[in-house]
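This document starts with one chain, in the form predicted alone, laid out as structure tokens.
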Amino acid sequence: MSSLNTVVVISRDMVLTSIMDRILKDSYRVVDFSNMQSSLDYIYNSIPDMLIIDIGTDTDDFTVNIVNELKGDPIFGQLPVLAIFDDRFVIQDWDSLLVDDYLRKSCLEMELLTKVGLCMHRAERTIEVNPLTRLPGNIAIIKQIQKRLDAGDIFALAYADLDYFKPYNDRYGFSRGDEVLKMLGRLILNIVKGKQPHGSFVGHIGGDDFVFIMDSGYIEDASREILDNFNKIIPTFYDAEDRVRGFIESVDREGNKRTFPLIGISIGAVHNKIRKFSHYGEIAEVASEMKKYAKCTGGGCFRVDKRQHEFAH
């Protein structure tokens, strides 16, 4: 697997796609798109790098707002995007369009490199997130909370984490863990996505605790699909033999050797449509302590703060 940042070109023009591929195969893995609606699966299961965009006075309506929608979501907000110009067309307001650089076409084989190169530099000093996932980190999380919480909004913040994964690494190396938890930070994105396109939220913390913001109503039913997509994807990370068993061997947090179950997910929620909360720490915490509880009842499984109601899956 490429170690290159990804780079998604999207243009009409395929003299224009050529060019710019030739000048940033040997930097980047560049991934082509003739237009904006074709890209969009893309974006959001593999959250690339960078997005350079071909804007010209034909490009429609729909381009430049869903350019704005992903500019304006605190998921991909951090994704720089890259406006390529041709030399006659002029932006008249700049908050119509909300992307981070732009380039002329005729400097393009001069400037093309260095521009690319300062806006995914500039995105990493601006804005913090998981290397490995390219989700928003803490500091991201955090302020998603707090923001939501003193503009008095009503949301559910759930808690997610693997069961079992410490083995997975020591059995199989970090590498492979890796994988599991790309595999479960896009599984977590595109579900909340999915049910909640606008005003959802997912985060990294590390290792394997992950985040999700949601109107209250959606949450019980998207972690619900969560729990049951990952039990039906997580035995192809095994070898065919341990597969087959349906457990590993390893060794525990004392160093003895024992057998443990395939890796498991377990979801805690909380809400403040009826218990309130003023601070982040204070709605992150019953979060975690219903989490700490899935995982008390056997794991795999999911609990909401039980003051208000509790689904088990």
The other form holds:
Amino acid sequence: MSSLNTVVVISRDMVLTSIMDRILKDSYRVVDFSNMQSSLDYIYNSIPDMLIIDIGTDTDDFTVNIVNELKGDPIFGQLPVLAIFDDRFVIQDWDSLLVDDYLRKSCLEMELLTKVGLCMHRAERTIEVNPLTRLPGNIAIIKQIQKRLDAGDIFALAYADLDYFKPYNDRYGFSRGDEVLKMLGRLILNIVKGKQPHGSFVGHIGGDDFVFIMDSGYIEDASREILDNFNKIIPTFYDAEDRVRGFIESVDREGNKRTFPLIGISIGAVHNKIRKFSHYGEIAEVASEMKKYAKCTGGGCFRVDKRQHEFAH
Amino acid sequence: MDIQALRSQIEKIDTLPTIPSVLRKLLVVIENPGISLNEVGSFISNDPVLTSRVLKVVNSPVYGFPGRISSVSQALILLGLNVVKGMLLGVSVFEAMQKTMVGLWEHSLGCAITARIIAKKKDLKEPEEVSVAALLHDIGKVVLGLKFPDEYKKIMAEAETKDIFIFDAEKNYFGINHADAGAWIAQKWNFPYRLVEVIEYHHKPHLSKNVTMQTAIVHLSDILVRIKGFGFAGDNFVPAINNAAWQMLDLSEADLKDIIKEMEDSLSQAEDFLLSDE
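Which structure goes with the form predicted together with the partner chain, now that we have seen the form predicted alone?
The complete assembly is shown below, putting the previous chain first.
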């Protein structure tokens, strides 16, 4: 039964607790605590999927403070919290109670199960995003990969990053660099979703590092299409004279003046059809290894983990 | 009217209507669930208003790279099929001046086709960009005709009775011509300067600074399409070829013959697209 999501219920009211237990017990693993203090050790150690707190009528300062601190912590901020209010309770200021939703006691029977389901679903949907591209960020990417590994899914994972991006930033400044990243995010998203509308995933790790996940049959085509289109579009992000010349002058890491080609993409891909991975770190490592092999002199490159292909034949 | 007031009125325009035959075909395109991005792209590339709509969205600050994209196919890949389809759902048609506009659509598409032919002849890196610029070069006429339909009818009548060019008649009435109006809206919609400049200087190609060759190509296309009698650009004259542009293009008589020959086939296809209903 470990696959059931865990709901922590905090209430001093034993009757209320037993009603909630009865409603939720078939769908969730319910853990009851009579007050906030006693629940903390459990919450910190096992991070439940949801918290239900009986606020009643008095917003008991101590309980509310702990809830607010919990929601303020980036690790627990995602944890959905549902407040239970007495029927006549009116909240003055939502800033003083950082919860995600509320339910009145008289509605428990009718609404609790549905409300809990929606709260969890919403928490899953509102993932953290990269502010630049609005694509899912690092935590969401790790979660996504691990979820697929845990479920035993067969999939392909690709890492993409840019070559000669630093000299571009040095030459034109960061805001021009951001334009390139936004374009690339859009390009990867549309090509991946266009090839495989369902079950694919695109994330932005940060900087010029992107990730996409597809069924392994699509990854090669999609990668090539990303490369081709990027190479077609990128010249328009250069000033006219640089575009005509086909290179820019900038300073390398040692501080020497030299010329650099236009930005290209390197994509490395891996799949778990033959080789098995159990942890996201392992599969991510192979993908980024492939990406390093893919690094080449301008124009962009794509590389799949060949060792698996050799196994396959 | 004061020119600043005119400009701010034109800049308030958010969307332009298309012609009825395109709208009818458009609905078929949108409702086809199996249609590919390429098919939608080549459809959009036939219509100046649909093209400008797509470029306006992809170059808007929302996507974060304004003023960069001048190609329809690139715009579509960056927007995605769903966004494009949703955007096309809102397209409307001209209520007034339909006949004039159909003629203008033919002229615009004819220029786009011709400009692509010349751009290839001149080995330009981006023939699609020149073709888009040619398709949009008279967008100012669409703008003026939409915003001031009654006035524009008078202007066209004046061009005819006084035997003057439409851009002179426009200038007499508004103090500006369609090239100015087109450049204003293209600038307002964050189109790349390479498009804005061609639109602004297609009648004065010697003034273009950054895209002289592209402007010269569109200038010549405009003239060749008029010579062919394809479509209707607002008046019945063929303006003289600008000398600087002609020098720059450096086309031999044989080149010109090739270009005109290639135009023949392509133009009849264009006519089919705009006038047929399937």
